[in-house]
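Just the one chain here, laid out as structure tokens, in the form predicted on its own.
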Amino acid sequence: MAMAALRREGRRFATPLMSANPANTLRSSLLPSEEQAILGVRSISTQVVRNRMKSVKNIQKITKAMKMVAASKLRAIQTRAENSRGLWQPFTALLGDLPSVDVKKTVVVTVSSDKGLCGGINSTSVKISRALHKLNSGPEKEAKYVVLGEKAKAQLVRDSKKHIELSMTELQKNPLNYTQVSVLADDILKNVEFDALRLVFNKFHSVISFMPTTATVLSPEVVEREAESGGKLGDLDLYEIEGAETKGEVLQNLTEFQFSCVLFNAVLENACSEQGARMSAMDSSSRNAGEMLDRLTLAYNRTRQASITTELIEIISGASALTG
């Protein structure tokens, strides 16, 4: 929006300098300097500065409006994000978050935004995703991407197009709820083979602070293997399974529910971070526009004063020549 407004202002900025009639342009170039002064040629520089000031004011209005919109969206999402943290924390206590588990098939789930003008949160997520992909790639290892959001997709498709297994965009076109995210999680689990899912997102702390975060969700087979080996998941054997379900079926259900809860929290946390970063970016843009407006106002006043001084000198010189 801001760039479109800037282009519009740029076209309007160039219009006064172009004559609608080429004959008038040619005629003005052939006129004596006294007649050009009468026609206002000398005031072109002040007109240019005035048009530029108007363009900067319009852009400042847009950035202030975008900051207010981001603030209202942030308030709506922040409460939901804080409430969603209670969904995945019990799973972390039970199944753990084991980023160091050695697996053969890794899927990096990168959560990003669909829109820009929000600082470097998307670039940070992409850098961490690339590092995880490189770390989990090798002769006997396989790593793939699942991309959520247009901005991460645009960056990863440049050099890792063949590694992108699945991509989804326009997640925040409508307010997200757990049902919608669980459908997305189910699509990912059905279409991607994995031993470990590693989610990369930005965890929201405050309007000016967010932390790039990685969460790990293991497949039921890896969870069972780690539990049998007596690692950090050895406490699972202390629980008794009631009903006709086997241990594998219980772990399968737990894994699916864990992934949907972690993904729901990741999407909301990243949305909060996006709106907070956009607020900061638009606030900086508004301040920069104000500083530029001050400099343009000073330049306009100096140019106008110089033009008036020059005209007064010419009038006085002409009067002195007539009296002399």
Second form
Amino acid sequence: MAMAALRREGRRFATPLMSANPANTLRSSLLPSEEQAILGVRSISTQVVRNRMKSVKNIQKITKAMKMVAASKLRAIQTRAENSRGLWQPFTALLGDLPSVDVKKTVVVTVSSDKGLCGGINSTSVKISRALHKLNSGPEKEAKYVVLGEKAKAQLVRDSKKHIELSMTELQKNPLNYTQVSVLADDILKNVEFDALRLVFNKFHSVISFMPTTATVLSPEVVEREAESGGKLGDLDLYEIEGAETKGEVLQNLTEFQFSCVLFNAVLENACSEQGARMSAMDSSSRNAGEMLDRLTLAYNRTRQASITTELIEIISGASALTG
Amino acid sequence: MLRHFTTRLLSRSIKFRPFSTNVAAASAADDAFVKAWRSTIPNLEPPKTPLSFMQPRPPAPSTLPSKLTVNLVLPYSSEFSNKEVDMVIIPATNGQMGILPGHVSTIAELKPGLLSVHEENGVKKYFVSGGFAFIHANSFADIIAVEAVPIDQLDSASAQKGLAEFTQKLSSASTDLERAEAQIGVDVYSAINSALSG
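Form predicted together with the partner chain, following the form predicted on its own:
Next comes the full complex, this chain leading.
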């Protein structure tokens, strides 16, 4: 009699529970087993919760392992990126950096990663590339893309397919080295016409901070034009050109060399940023999985105890029915 | 969110750099870019440019400086950065060129050859592959090369062998590409040999 009253009370509590939090997915997944406990079904299945716990624990192990792999890869590549930082500084000291230069043909070179699960860095690069494209398209100007890396290609192909000149993937199959990057730079310079090249990449600042950066490399004709018109590059004319060739040829070699150096640094910095972003993404994944596991454990224990209590109640009520 | 906070902090600290002509001109160009960006793309922060990551260079001094400040950079390391020396001799395409403090501003293309750095306590010799050298008006010299090896790490016997091998390849080359590659090999090896002997 008292047990039936308890069960009726339980049902009255159950209905407000079910209607109050429809958005709480965890609660709603537990609902079938709670419902069964309250309405008095004999065998309560803790199997559902147990399965979820097993899969969440596996996910946590995997993300922890991925974080450690990313940390070790980051350590290896970080020293190389820092050593290569001196490479582009002489060029910027000589030629300056003119991101607001007005040219007819702009090529936006987007550096991104091939693998995913690295946070938001590829999306930021793509957003900035699209913005630069918009800034540099107009009645007489046009802008095109050269995409390095699978992730940016996937995003840019969706809406700017006809603007993509060249795309290259699997850059990091072999460890990055200058020879490979200079061959890549040579390919780009040969196949794409440009007045200005704008590289978009994520500069590695620290393990948790990556700055989207854009570096501008001008073609030799534009360099000459800017030098003649004065302004930033005005004192370029003061520099004597030593070399057996003409000024035009030396400037051509200079811009090609500058592009390969800046590209090398950009690719290394982006690879560092990718590993750092993956580390922090996997770290927060493991933490979330841990929290989810805690909640599931509590729910599991509640379900288990409820089923034991129900069994005890039945046994005792059965026994008391027999004796009294 | 943390990332935006750190970028905003950094951009604020950059404005307090010491005054230098390079910086003033640089921030003018950057401002034009930032303004153009903000007018067309209001929602996104503008990306950083390399100038914000560089130390500004000092302007040309009025008197002749006594020392030359040299930066030798390679893709994998910076050999010297802001090192004060007396003289450097660089292998430009039309011969060896000596650079002293107060040298006129020059852009020089380098061919594979011997680079010697003269300081108070001696001369350091390196073999550099091709590259560029910039000499600025403020007695700063930037040498950018793809490879630079101290010459005591070079072995003259294998250099001679390499030269012989490439000379033989040059004579037996059939296509233009092979001939060009063999010619490059011959040039580099003969430069190594003359660097080691001279």
